[in-house]
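Okay, so here's just one chain, in structure tokens, the form predicted on its own.
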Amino acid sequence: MKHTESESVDWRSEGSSAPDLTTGERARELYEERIRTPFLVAWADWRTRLGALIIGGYLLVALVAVLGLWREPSTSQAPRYLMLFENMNYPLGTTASGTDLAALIIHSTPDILLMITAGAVWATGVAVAIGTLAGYKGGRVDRTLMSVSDLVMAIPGLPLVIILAVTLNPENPILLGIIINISYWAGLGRSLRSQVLTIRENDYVEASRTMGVSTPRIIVKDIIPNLMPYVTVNFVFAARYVMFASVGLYFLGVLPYSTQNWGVTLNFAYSGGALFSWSAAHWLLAPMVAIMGLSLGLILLGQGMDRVFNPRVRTRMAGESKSTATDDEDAGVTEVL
């Protein structure tokens, strides 16, 4: 059966049209599709921009710290037990010893915000990266990598943290986030590993696999891009789980107190008595009010960023589809926070 050359299927369709484009065309449609068209899908969610403006004000908090724009909290620097906004010049009080409270939650900022990072970047890097592969290629990568994440799945995850955080000692907080998520992401490569063995069934990924294109190349465009908003929630989880999980360590005291946390602030609070105290109330309420509002802002900030990477979402703002779909139907997943 013979096909003209106006019948045939071009599989190349995707860039058909770049010979006959200019570099500044190149370059408007790469910032229309990459910059203008996420940005719009993330800014028309409420969430992402109450999300947003929470997780800029922490990092607004930490730039304070790191350039040492607000005093370093020390003893008997201040009256003690001042009161929320008794003294202007310490807005949250001071502790027991005198301590500036507001210092102690700023500079603990930083050090949080790098390890919820580290640890969140690490357990869901780790997790597409095995859970992609054992699910595209299947067979004995599949069985081996699977196998893998079933033992670390069965290593108990609480008393391993504790045991390396107490040979290692860690202090740097990079380091620290990931011991916290060193076996996180079993879990989830599994649950991705179940994604990627319905997406590879797909038309477009056969088309691929029968025109040559390596494996590398099919995982990052045709794969992960269809597994970002289910990425995106997780990565979330895996956040909040390192900011909760340091927390409690610290003020257990299983992690060394060389670097503030706010977690060395809650056991500070309680072995002062503050739980028992009204006086001391706002020593405790501090670090709890500092933990909840970052813990917000990654949810927020999460469900609205689940958008962006929705295909239906992001075709509809760009003006190239009719459906009708409402926001609800398009929020799906998100739903799951």
Contents of the next structure:
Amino acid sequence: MKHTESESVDWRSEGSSAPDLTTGERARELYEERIRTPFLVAWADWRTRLGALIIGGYLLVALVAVLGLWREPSTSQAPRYLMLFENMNYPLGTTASGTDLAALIIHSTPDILLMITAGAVWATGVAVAIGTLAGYKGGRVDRTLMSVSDLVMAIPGLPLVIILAVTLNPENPILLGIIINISYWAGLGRSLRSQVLTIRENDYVEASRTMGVSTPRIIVKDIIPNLMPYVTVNFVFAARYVMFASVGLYFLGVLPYSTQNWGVTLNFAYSGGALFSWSAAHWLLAPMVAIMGLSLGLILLGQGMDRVFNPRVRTRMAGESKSTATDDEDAGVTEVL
Amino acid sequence: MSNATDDYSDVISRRRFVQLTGVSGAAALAGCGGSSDDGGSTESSDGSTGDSSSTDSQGGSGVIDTTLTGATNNGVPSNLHVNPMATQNYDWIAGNHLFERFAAYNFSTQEFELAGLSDWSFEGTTVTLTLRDDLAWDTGDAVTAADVILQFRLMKKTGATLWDFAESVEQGEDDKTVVINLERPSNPEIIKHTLANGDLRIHGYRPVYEEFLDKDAAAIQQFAWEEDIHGNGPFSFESKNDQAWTLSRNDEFYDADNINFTGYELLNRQDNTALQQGLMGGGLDVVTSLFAPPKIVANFPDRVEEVTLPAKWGYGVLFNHDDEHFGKRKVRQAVAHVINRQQVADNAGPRTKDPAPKVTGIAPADQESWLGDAYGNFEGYGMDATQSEKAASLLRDAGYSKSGGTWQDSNGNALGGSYVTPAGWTDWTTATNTVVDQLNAFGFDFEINSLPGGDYFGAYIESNFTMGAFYWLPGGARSSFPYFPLRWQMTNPDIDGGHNFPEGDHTVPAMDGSGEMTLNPLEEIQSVATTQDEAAVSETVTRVAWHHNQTLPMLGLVGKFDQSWLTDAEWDVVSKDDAARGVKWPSHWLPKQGKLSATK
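The block above covers the form predicted on its own; next, return the form predicted together with its partner chain.
Then the entire complex follows, led off by the chain already shown.
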């Protein structure tokens, strides 16, 4: 992330500088500042719009599954090997054992969403906690935390996950998400620490410190907001990693088949010959499209959210300031993706 | 599972593989799909053809300098060996080419065919085996009774099945005759099946094995025979490495004239997909045993021929007889009525699965011939239907009631639990999904508990289960003789009898429909081993099968077919109606019969 002069002022503090506000005004201001403006800024970008629509779509699908609006997947519930749209009762077709593919996809969605959210929250949460604390406190705390991070980073991630998965046999999606990202926080924590090292030297952080503001408050109010663009993008990364890793592990047969998952569906399709036959290709394609769609939605949303947290782009788009930058379209978009 | 030929070899458990091999296993699995079909196989086979042809240039007239390419999926050849008594890392595919067998069971003719033996005779407590005069080691030395006796004595140390009946072995009238003295008169069928079973080969090469006679069983069971390998089969050991076993035509083999090609190479392939791609792309000429689903078979080129052979093995349901609900006969019968076996077979593999026509404990194809007139009386439990009414009435009789769509006992506990299934056996997982869906649709409350290899067997051995998937036939030709499966379902040695089937007398409804009959099924079936009167054997088998039909020690759902593969583009393969294809495995049996030869 690039940090320019204009960014060194915490945009969150602008509103609260006005004196003597009534509760109503304060609430309105809070709504304006925290909800409406970010929403407008975000919505102004087509990536966010599309990303949000896609993720919203998946949430809807999850809702369909949770509310039981679509039949549960079950063997022999339909003719075997129905093709895509061949029978509109089973729009995505059926598998070799006559299971409705749409039902398989739909009923896997809630668990996948839970899993990727849990994994991403775990990875970014721990990383932010460790990274900011280490970066801000420095000294022994820093050395200890970073040594732990280095140690965790040195453990090969995938084999560790495989061993944990085989040992624990996790079926709870939340636990599974956390296991998959068990060591993901280490690298992210280290990068965040580097960011914090630059932010902590800023004037306003210095000011807070001299005023005697407590460390947690400085971290939460002064430092973390500046890290948000980076955190958001990595949140999305972490979520995608959970999804891909879980699908891979289910596909390899490392995770228990008992749980319904797109990876399990892929595995069955693969061993059922869907790779070699057009008449079974939909069996392979349906979970793949589901995986790719969710991944695309997450990426687009991540890109769009960057605008919300990038003060320069945000204020300009919210009409609060005029940018002097000429390259207005992509200036604020992180190019890390 | 000790007997590789009869094992569940058609599906690789990736989960177990990863568990055993850890990280490198995962990497290998991840990489094998890509590396297996890159053409490396054909190149390496060409390369070694050159090598083997140079050593085999003295081969008989009409021998073509070419290599038959097969595959092993037992592991990396450099880590494997050919000592059949050390089951760990024994490559039975290679071993079966190097060593001749005593006899073989032909699934087409349902008869035994002698191979390394020229005769076997059974008289009272004596079994006399006569080795072929021309059976020789590839060194040129004859295979003698002393070799076989040495092997049998070593097999006694390892607890081989033969010694369930045998008391001692000794040389007969000459050095080609072996006499087995039995503890008591035994049924010849049982001895024949034991001698012709799976991978039992004549491998007791004295210069190598003699030293183990004075050592304990562990020594022979840990001996990896990798050097100085001398066999008596159609092919001889040349070399092995990470990629392949290289075998060459054995000039000393008695039927060497039938073999008109110089080499046999067994490439290392790790999973089913790699083998399937090998057949598809032409990299492999034969594959001993490989499961391929219909969509893949349909995509094989015309040169690929499939030979299906009954495995006498298959998916069944195991009950824990100590369970308070499923220990009850009526509950087990209700389960049997609910499960639609035809649907299980259709879902798990319509071409390779064969639903048991009746639940008798006898392999599907053998039921009618063994049960004769009584067959009609046996309860069918609806092979292709879910008989909900019958099941419901049985459950009501047993004191259960249905509430909120679920069957419950008098305390309101749902009738169900976890249904154990092996992780990674993909067709079994499909079968399990089907069974559990059917049971739950009827009102049971089961949850699938998919366990990796060790845990899976462990759960059964420790009786830590309610119900689950388990093979209901011990597998191989011997399963066609009901003594083996009927006894096996009660004792289940593979899980140490962890299903807790109660020994002793059992009372079941009488076969003629009036009154009851009491029998000790285990004792009765064991008597078959020492009965030589065929009528008495048949009667006992029927009685015990009737008991199994009523009591359900296990619930047999489907039998399966093994799929073996040949290609005929560069090879003359005997026509499809030739009975020789009925011996396991065609890729072993046909070349030495001259029924799989290089095209001129």
